[in-house]
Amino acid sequence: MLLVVTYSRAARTTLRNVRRTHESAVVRELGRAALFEETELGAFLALRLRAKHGDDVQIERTQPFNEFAAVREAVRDAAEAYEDREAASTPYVKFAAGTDHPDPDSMRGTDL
């Protein structure tokens, strides 16, 4: 898909009527961002935004989240059972204390 992100009046304005004229072309709205399919039609509407109002759109390629291929297994299982936890007031960093979690510096400084 592709993300585009509108940084001006002008451009928000343009990119509404865009999304209303080509709504089989729009995945979904976000206020002042859109994600358009990949296709050339989305390639195309994406770029006549730019070509319209420069800088103040921008375009980014997305992927879609594979929590199995990006993420490893303890931090998924940690991210389920910090949900599953007793009291929702505990913070993090106290639940992991003393288990095999990882502790929220270690994911920190670790890229996907």
The other form holds:
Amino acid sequence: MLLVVTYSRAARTTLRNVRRTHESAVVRELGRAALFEETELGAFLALRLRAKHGDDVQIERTQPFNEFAAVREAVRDAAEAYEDREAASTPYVKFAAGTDHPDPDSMRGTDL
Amino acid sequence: MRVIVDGRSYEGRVIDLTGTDVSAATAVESVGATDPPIHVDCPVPGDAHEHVRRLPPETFDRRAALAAAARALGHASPARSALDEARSELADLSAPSVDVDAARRRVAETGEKEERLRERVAELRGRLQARREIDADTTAVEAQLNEATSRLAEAETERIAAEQALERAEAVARDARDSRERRLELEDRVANREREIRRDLAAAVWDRFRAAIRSVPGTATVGAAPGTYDGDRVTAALAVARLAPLDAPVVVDGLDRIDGAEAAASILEAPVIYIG
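The form predicted on its own done, now the form predicted in complex with the partner chain:
Starting with the chain above, the whole complex follows.
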């Protein structure tokens, strides 16, 4: 899908108008952003916004996130285990210390 | 005030142009203009005048008109300084422009070129193989393959460089979006403060507005709370014209509910140019 984010009041207004007139090409509305269908019409609408508002319009191409394909098991396990922790106040760093769970710094430095 | 039409001069606080061929649009356009179609000698119109310069008005924003009238009467809103602050911060904020377009285009072009050359290399390899199988001369094809292979290597390097340049440009664009984000916040804040100020100012003259509504022709009801108005825009505009301090004339154009120029001036408590 195409994620369109706006960064000015004028661009936001145009986005709102586009959503209203081309409901079928818009998959989701998220305030000043929207997900457009990945079709030529979706791209056309996104590009029209950019032609009108320049850098105030950000267009990203998105795809569904498959954690089983994109993320190593240790990270998935760590997320589950942390959400299962006993004390809600335990910060993750402390939770991960002395276990096999990855520490935040190593995760930060590793691209998916 | 003095108005000159076809060499004839009209003077006074009330000028009746019934019987001349001056249209309301011409009269409105002439009030306060530097190069007017007809000569109108009058004080410079203020912001409140803008809303009621022609009655009936073509469009009428009641809240904005009331705010302008309140301002003309000397009212101010406590939100004013917050608005000024947000406006000045907004003016100081510059969102850098980043040319990611060119970088994107280069990635697409170098990628396409690489793809074309890759196909060409595959095709030449196939041809070479076929010639070898029938023991034909391969010298020419080998030379072509060598050339295509080295051009492919170059294209690959170009594509990688283009991708790196795009990554850098996108990182800069991401940072620039932080200031765009901030600018949007400020734009919203300015708009909110402006609304708040309009609300405050309209509230400041609400009682005068209620009283004015009772003194102008028309059926409208005004509640005690600011903003509670039920009636047509013409009545509201007449009331605003009455309560606002107006130095420049209001052009009254064929308002059935007002009978003549003098009546208009006394209802509106303002200088009037009356068009029959």
